[in-house]
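For reference, the chain that follows is the form predicted on its own, supplied as structure tokens.
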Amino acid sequence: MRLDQRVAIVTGGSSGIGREVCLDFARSGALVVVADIQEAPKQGIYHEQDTTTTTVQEVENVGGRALFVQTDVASEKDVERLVAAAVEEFGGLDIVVNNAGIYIPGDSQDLSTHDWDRVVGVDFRSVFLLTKYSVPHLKRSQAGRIINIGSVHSFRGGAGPAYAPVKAAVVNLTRDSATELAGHGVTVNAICPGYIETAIQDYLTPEQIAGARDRTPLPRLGLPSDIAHACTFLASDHAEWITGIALPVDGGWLAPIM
């Protein structure tokens, strides 16, 4: 599945999903825009504790090609500034990959409203915004690509009045952008990881981690390299033909609940 010169935009790219993201497109031959509010990547209590190079050095490393924009996902203008950035650098766009993502622990009391306007500002308008500046040149593209990451929340509550709610949100906005582009030859679809080794998780107990473990039907918790598979092959020609879905990559986690 290759990608060769197809230039993709990766949200959350210095660490966990998007890093690996942006290693697997480069591996296949995609220009990389590396997005983020920081270049240096997060390390995690459990997950990514030795972590220190850039992404970009990384696909450097893998003979690639990348660019950093640092980026606030939330800002309109910080997103308007990233596609334009991408664009001059590496005269077009053909990929997107909304998948930065934060998640604030809370309920319904204990949640400050400006954390759940932060969960939805980083975890949804910016979605819509990166899809908004992107589809222009998404159109014109030969392959043009948006790859939204939602979760296994996306289909249940339980992680909080934020968090899951936005989840679901971005399965629908998916199928909506879906048909609104399915005509210019743009496939939108979704990925809905379950648990992910990364940084993100500091929040977990070692017994909740042992506990999301043992409800996974598959005998291992997932890895970041398992959802930039899926990305590559939703960016490839091989899947043209696939628009409007929501993929689990969650081990079986939502088999025994759905």
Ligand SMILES: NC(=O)c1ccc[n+]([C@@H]2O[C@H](COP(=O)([O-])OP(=O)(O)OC[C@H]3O[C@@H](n4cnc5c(N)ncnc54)[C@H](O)[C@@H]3O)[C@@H](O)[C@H]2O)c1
Second form
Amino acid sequence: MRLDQRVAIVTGGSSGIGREVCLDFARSGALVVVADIQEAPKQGIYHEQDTTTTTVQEVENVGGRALFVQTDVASEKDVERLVAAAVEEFGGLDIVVNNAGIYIPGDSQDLSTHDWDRVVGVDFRSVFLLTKYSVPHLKRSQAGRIINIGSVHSFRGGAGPAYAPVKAAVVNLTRDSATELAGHGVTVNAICPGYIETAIQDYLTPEQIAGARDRTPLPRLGLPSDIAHACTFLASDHAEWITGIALPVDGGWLAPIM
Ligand SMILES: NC(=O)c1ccc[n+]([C@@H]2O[C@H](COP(=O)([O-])OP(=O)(O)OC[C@H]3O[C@@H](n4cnc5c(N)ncnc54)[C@H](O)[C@@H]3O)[C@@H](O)[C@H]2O)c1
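Next block: the form predicted together with this ligand, after the form predicted on its own:
In what comes next, the whole complex appears, and the chain from above leads the way.
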């Protein structure tokens, strides 16, 4: 699947899923804008322990072009500046991947209001902001795409009073944006990952990770590349008649009645 010369912004592109999306896009010929609060990759306790190079370096290693723009995705000023930087560097914008996200553990009693607001800001407000500032450019593209990263928690509770509701909201914002933009040929879809091996899992215990493995019907946990391949498909011309969906990429996690 080719994305030759398409310009893509990937938020949270320095680490984990976003980093692999950037690399898969670059291998497919896209020009990549890595938007993240930090350029250095996160190193996890369980996963990504040895990741040291930046995403821009890795894109260049596969023969691609990339630009890093330091961005707090919850900040309207930063997001406006990000879109302007992408268009100035590469001359347009075709694909946006709203991937940046944080998870803060805690139930309604443990989670502070401040942390609830942080999750809503980084995981949800950001999707509205980047959609808002990207749409004028995406409407001019021949193949405008927005891909939002939800979660299996978009469909289930159990991840606390911020993360699960916010990920459900990401899916409904996806449907609303798909409806708004379909007439302009811009597609808007969500991908809902199951357990993916990234540094976001550092809050878990080894026993909880073993539990996630037991709960996943396919015989391994997910890799960032599993999500990246779905992203490249939804960004490609092969997916031009798909819009408004929430695609679980979860090793079968959501399939059984639990
Ligand atoms: N890993 C999983 O199992 C899993 C499962 C379901 C959904 N997701 C979702 O996938 C997305 C990526 O998660 P991941 O596992 O790669 O996490 P990760 O922690 O490995 O990477 C997240 C990236 O987002 C960046 N980031 C954090 N706050 C930011 C901010 N304010 N502005 C800009 N960038 C910021 C981080 O610096 C990091 O590079 C998230 O939306 C997450 O909720 C992950």
